Amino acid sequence: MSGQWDETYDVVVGGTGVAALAAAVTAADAGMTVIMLESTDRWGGSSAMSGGGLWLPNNPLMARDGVSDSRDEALTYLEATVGDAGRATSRARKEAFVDGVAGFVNLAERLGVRFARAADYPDYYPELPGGKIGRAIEVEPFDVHTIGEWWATSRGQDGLPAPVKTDDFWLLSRAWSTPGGMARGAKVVARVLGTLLRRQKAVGMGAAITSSLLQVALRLGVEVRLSSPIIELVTEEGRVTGVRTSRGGTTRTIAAARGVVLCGGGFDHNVEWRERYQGVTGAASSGSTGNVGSAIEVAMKVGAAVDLMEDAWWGGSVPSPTPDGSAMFLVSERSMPHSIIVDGGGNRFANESESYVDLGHHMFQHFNLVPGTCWMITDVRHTHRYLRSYAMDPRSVKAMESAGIMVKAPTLAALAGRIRVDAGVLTATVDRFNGFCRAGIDHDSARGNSAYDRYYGDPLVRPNPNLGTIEKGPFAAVQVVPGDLGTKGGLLSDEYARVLRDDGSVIEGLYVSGNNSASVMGHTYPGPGSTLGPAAVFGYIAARHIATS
């Protein structure tokens, strides 16, 4: 249908998150013409709203710092954590991910992206074979003045509008209770003041990496078009040759002479799919509201296979007090001392400090046995000593209290009554936990045994930095529900990021990365940035394969 195209590009990329940006800059650097089509009126997707870390084992920054890692260790660790969760987690895809890390990082740095290591951040299972500390990297704080008017439409504005790095948060969470936290807090303040003196508008984390990559993409001549969803894939003799996109009521047909790369996010806010595949509504998802699975759906219509649709990047979350608000994903708060999570019966059921995906899975498993609400119970020291992301805005706290999501009381018995938990059971649970705190060993859930647990602990609390007694009032309870950072099921793809049919055959001309794809990480989360790391690398792999095919 060569005469029916409205426009022609070498590569059409669906989406504007890290996966899409990695594919776009790689393709453009290889000399190809590229257009990025974003379905919403804001670019960056969930990536721009995220912590911005990328889990990239055996990366070049580690080698420069003299930190030991290797291909074999990375693959050993992936087999120990991910294992075999189906075709998405094949050995070939694991190898492709590990082998693509250096290529992506070197390309991005050559094009001007400035990376930094999160040197103290452990893998989520560092004690397993091949586990390490310090495999995650992120982008240095970025001055968004350099992308001009594009910042006004970035989803990064929904994040923290300051030059704060993921590597700051493990110390900032205890900024007014430990010397290390106070020192990091002072460093961040100095960084903020420095950017203001230089008249910069610097941002960190997800906003930084997406803005940095967008700047590169624009410089390389990539066209970015908002409010332009891909509504159909055009095929000729089984090969994807272009897309149909709609904008302002007008449909245009765009040829992709070399290939289409789908990077449009998961189906976080597609209620029908969430209920069908996962039994949830997605109301507690922290993913971009634009993630409704449309890119997955158009690929399924041309025969693409899907996998891992039942899974997501789960984690405990505090629900929003308003219907139009976003759930607040819990990371450090549940690991800090003087806190536990209990079910609706008043009993602990998991290691509160474990990785968020594990906690999410345990919440679902436990709810099959004990339906009801979960609560994070804290004493006054948790309130006064540690940063709590869900309680930083006084207006939000007031709204949560009005909605019954946050409850306070002078005694545990009174707190139990207010959250409708048996006071005797809750008291017994806390007494047992307090005994573990004094001994330094959690005999029920092994909290604090892993280096990952201790990363978000308080080193001044001994003998276990994650175990602090709950005995000083007033006490508080905040509701915890199974939330997520996005879905992890999607299009099945091979080691070259090519989309596959159910029979394993390749749909020529169609590639995928990010949460549009069934994750190479399977049902787990090996380390910090296990969403963005593979997203960036497989976006890079897709574009490299297009360029050399």
Ligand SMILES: Cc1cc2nc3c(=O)[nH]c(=O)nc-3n(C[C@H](O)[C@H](O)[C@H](O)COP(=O)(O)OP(=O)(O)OC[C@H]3O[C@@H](n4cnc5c(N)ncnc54)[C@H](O)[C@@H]3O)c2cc1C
The other form holds:
Amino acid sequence: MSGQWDETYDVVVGGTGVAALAAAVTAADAGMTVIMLESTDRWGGSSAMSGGGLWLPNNPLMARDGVSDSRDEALTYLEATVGDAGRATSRARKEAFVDGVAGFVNLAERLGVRFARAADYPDYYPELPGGKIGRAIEVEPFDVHTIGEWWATSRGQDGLPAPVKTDDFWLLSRAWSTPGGMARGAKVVARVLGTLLRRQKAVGMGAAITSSLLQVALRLGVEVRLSSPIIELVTEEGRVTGVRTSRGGTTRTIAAARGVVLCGGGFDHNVEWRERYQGVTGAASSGSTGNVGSAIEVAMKVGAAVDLMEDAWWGGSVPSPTPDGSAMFLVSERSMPHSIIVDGGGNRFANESESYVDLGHHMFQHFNLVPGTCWMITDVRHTHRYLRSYAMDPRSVKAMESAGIMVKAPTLAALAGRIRVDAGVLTATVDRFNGFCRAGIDHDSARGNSAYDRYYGDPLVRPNPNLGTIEKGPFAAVQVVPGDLGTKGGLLSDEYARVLRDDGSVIEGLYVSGNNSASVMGHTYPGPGSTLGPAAVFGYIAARHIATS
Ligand SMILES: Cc1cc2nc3c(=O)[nH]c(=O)nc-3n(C[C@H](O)[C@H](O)[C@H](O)COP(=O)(O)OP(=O)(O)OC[C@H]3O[C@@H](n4cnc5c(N)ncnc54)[C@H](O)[C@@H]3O)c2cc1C
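Form predicted alone already given; the form predicted together with the ligand follows:
Following is the full complex, with the preceding chain placed first.
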């Protein structure tokens, strides 16, 4: 193959999300030449559209704040939550993740990335052994003027164009009904005004982490090329030595002298694969439309094994009123009081405040893999007191009402009629739930028992901040369908992020991170940022392994 290359770099990275940026920055910092190839005409992937939270147990910011955590506690918690879900979740990979946290954070901070803790955000099972509150971090709001024209092609443009942090959301979700919410609302307004006065264009969350890492990458000389998918891996005697990429109808062959790191995301929008591997049709993914599994496929063609393909970062979503719009993922709304989720028969079937991955799994179990229609039923206090992300744009509300996705009625019986649910069953469900609310104990689903549930609750609602009666009209129902933040199955890799064959042997020269890989988190979601945390750390681990091999 030598002599036939169009270009040569030490490291070729596929994708431009957090996994890819972490790998690229680490490799460039180690003195290697790096090119990032992005398949679409916009960079950042789902990472740029995301909440930007990274679950990084035992991280250096916790130590600086005097918050106790340890390698042992982190691993104990990972065993308790993830357990054994196959080779992707091996003890060696769990240890590599926990051990890589400090290295990634310290490197990023040294290069100028500014992190902050989401100090109050609990692990999603904080009561399990090793569980804690405050392990997630995020990047401080970032002035995108500093990346110049690159902001115009960021997928972060689809997010909130303001310096809002993921740590703000739990309080903003009740900004006009609780003192804590109002105080945080005022703080956010002050932050917005401050950045405007400084003539900054500051963004937060996923847009902040991707822009911040991109700025570092550009400064370190990383070449970033859009509309340039990796369409094939080049191998020589079983080792991956480069890639083929196409741009504007022209194919180029790029040598990767030290290694290729695939970070091309999941197969969120590959309808055929989702049906084949997951048995779902029409799953409403909020992930980036560029994530179609092509970077998984190129590696499968050179013998890579895949795992966890049946799973995704599930959660309940409100379907979009327009065929091309993306689903609206529900986080705080379903957890707040004065709301329940019922199936088409009018019955509750899960703890509405549980983590989104659990709710997604429960929806599938309940519907036996056939997505059925569920409804979130709310009373007027939910409508007036809490932030409902799906109802922020009046035009979207109108479209949802016209499409029958959102329905309102003065009485529960009338609402039941409009959503074709037996009025007697719905009324009985609500009466039973209201009894739980008054007692403060949900005897059916234990809603509000965990600190995780209560994080997205209303402390003014007593005795249980997640349990508020549904009795004041007008009532509303909004459709809930199984949705996801992306898929979590992909290439099988070892503790150095090296891609493996089915027989466990290493494909030399090929590495993977993020949703392109089978997740170290297995079938669960241990804490806030459980996709971006490992994506960043295994990107870092891959580049360090390349640098030191
Ligand atoms: C609304 C929303 C909020 C979320 N919030 C959080 C959160 O707060 N914390 C968290 O941990 N997770 C969150 N997630 C999930 C998280 O964003 C994703 O799991 C994560 O971004 C995946 O990162 P990645 O680097 O693997 O892939 P991505 O960021 O999706 O990047 C993959 C990139 O690869 C490109 N690509 C695909 N195929 C190829 C190819 N063949 N060649 C070259 N490039 C290719 C894609 O176009 C894309 O740009 C959220 C997701 C959404 C949608």
